[in-house]
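Next comes just one chain, in structure tokens: the form predicted on its own.
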Amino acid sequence: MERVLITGGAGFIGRHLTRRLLDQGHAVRVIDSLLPQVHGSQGHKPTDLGPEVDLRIADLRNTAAVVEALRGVDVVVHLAAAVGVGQSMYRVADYVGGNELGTASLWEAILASRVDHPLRRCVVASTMGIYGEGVYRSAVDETPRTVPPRQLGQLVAGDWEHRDAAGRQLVPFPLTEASPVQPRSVYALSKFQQEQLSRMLGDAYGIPVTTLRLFNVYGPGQALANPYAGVLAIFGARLLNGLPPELFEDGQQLRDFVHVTDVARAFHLAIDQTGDASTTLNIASGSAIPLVDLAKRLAGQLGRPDLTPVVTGRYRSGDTRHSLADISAAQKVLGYHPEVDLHAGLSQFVQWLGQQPLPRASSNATAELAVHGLMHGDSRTSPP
């Protein structure tokens, strides 16, 4: 039996993480601030959490704590962000603090600690966002090519594509470990910041580092009430309100939506690994969904398909155009593949939406990026 401790652990992602490990016969040990945001205001422990979890209630800054929290540890999984792209880019701060140097907080106490009981693996969780725009085609030539982030003008015309010299289309290429790195938000920056200082240090002290980046996770147990959650759970909200879900752009943005149970088995998958090696790997359903159709599924699932998406017409700084991913090295490397397709995935999210409170459906987030000059376009409600 090993003993793992998960960082951020008690957020969505580390409580189904957890339990899986508790099934399989881990030690988890939790050491979590359990943020306002996310949590609420109470900071207690998550019911869901389980009693055979040692949860410690510490800033990753904490160095003093962490240290203590690293006892008798054999790997650590590192989940512990400020999560918001928008929210990243006024509260830069807040996100460089967090994830920069919580990240080096947690590398401090891992090489206090490994004389005692050194790390067997360290695995960190990282995003999507790091790639940016990410990498396109042409229509008549297969080369992939990066492209420059969308200028104002074309957006202020609602040309939301990535196009090329002749002014046609470029067809998005699915994204490999491989591919540029050119985060567009604080956030995809400090994310990018954690897996390069995990990596150095890793190498540098013979600790293997297994770095996973995520594509857009959904499932039970995401905050319904936090303003900045993934996209499923800002819809979900608005429906179970009676609201329409809002788009932005045109709605047809793609992106690769992965269950929470897939994404915890790959984590898990990552903890037994062995060998000596450091990796990065996508981790996704290697398939992606207009917006747009994410959005109508989700309304009929729930039994309000007179619920219409709408577009606003609206556009955020630093948004990115679309995100497929190529699992194919998890697939090697891990023998990860996903088992939770689409349908299935939202037909568990929505059982378990109709279990939950009645959620504030919020529109803070937008209005608090509109006031900081990151949100762009005049607001309309016209169906997609």
Ligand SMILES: NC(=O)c1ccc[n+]([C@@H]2O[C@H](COP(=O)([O-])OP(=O)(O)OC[C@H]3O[C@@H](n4cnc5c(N)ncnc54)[C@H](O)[C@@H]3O)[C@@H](O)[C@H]2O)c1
Contents of the next structure:
Amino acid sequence: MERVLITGGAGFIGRHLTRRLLDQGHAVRVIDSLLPQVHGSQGHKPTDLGPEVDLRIADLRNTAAVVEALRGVDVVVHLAAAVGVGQSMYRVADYVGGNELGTASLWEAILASRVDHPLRRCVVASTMGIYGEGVYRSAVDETPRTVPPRQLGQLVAGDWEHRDAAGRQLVPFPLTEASPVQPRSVYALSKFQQEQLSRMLGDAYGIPVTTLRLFNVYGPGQALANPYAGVLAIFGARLLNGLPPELFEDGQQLRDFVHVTDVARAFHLAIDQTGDASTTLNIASGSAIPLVDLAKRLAGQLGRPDLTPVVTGRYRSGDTRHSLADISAAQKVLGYHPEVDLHAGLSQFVQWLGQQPLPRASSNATAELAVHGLMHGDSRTSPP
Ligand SMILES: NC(=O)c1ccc[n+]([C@@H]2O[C@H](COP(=O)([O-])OP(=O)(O)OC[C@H]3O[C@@H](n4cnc5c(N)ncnc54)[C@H](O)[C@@H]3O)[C@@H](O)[C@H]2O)c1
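Structure of the form predicted together with the ligand (previous: the form predicted on its own):
And the full complex, kicking off with our chain again.
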């Protein structure tokens, strides 16, 4: 039996992974600061974490607490991070401090502990956000190419797509692990720094590092009251309050939604990896859907098809247009195959939503972005 330390293990993905590892006979320890934005101001242990989990409530920047938490640990899964793309653009020190210094402190603790009990592997959660605008091809030429961020003038005119010099719409290309890294938010930059620091120190000290670049993760247990949480949780919170989901731009942005049980399985496969190789892998479902279609499907499955999504025509600084994943490397290296399709995953999510206390359908996040000059455009309420 191996002992696994999960940083950020009290969070959404961490709780699913913890349950899975316990079911498979692992011993699990969690270190988590129980950030109020995710866990509420009381900072209680999440009820679904279970008494068998050894929870240490501490920030990763407390190196002594991390050294203590690492005692007898074979594998570290590093999930702890402040998660919020827009928020990271004005709470810069919080994101750089928590995510980058937190990772630095974790590694100092790993290095201090390695003489007593060397780590077999470290698995790090990263994000599709590091790819930024991504890769596109033209309708006439199959060659993938990077694109510059869309210009403000184009967005003001409500022209949302990437275009070539002749004005022809470009077609999004699935992102591979070799796609260029071009983060467009402080959050994404801090996640790339977590990747790089972990990989560099892992190579230097002979600790294999597996980095999983996650696309949009959804499922039961998402923090509905956190306005910076995933888009499906935000749609769900609005629908439960009898409000239609709101979409930026024209709602046609493509995103790849992967169910949290598939993500937990990917982490488990990475933990069980043998050998010395360090790897970086995309974890997604492999198929993408326009956000407006997703919002309609969620409303329909929740029994509120009358709450038609509202396309606001507004746009956020730093938002990327489309995001598609190539997951062939994870299939080859880990044997990872997504098992939960969107229909089944949404049904499960809807069932869970129905059991939750009514969440706040807060628009704080949008208001804060506006205050910081990161939200643009008039609010239009055109039908999708
Ligand atoms: N959920 C997604 O769609 C998604 C997508 C891409 C990547 N990721 C990555 O996956 C990981 C887990 O995400 P999640 O959705 O479970 O987020 P979450 O917010 O639910 O969980 C993160 C946990 O980390 C803890 N934490 C944050 N900073 C900490 C620190 N400095 N010290 C100790 N604990 C700290 C929080 O209290 C929280 O419990 C993150 O690294 C995130 O960047 C998530």
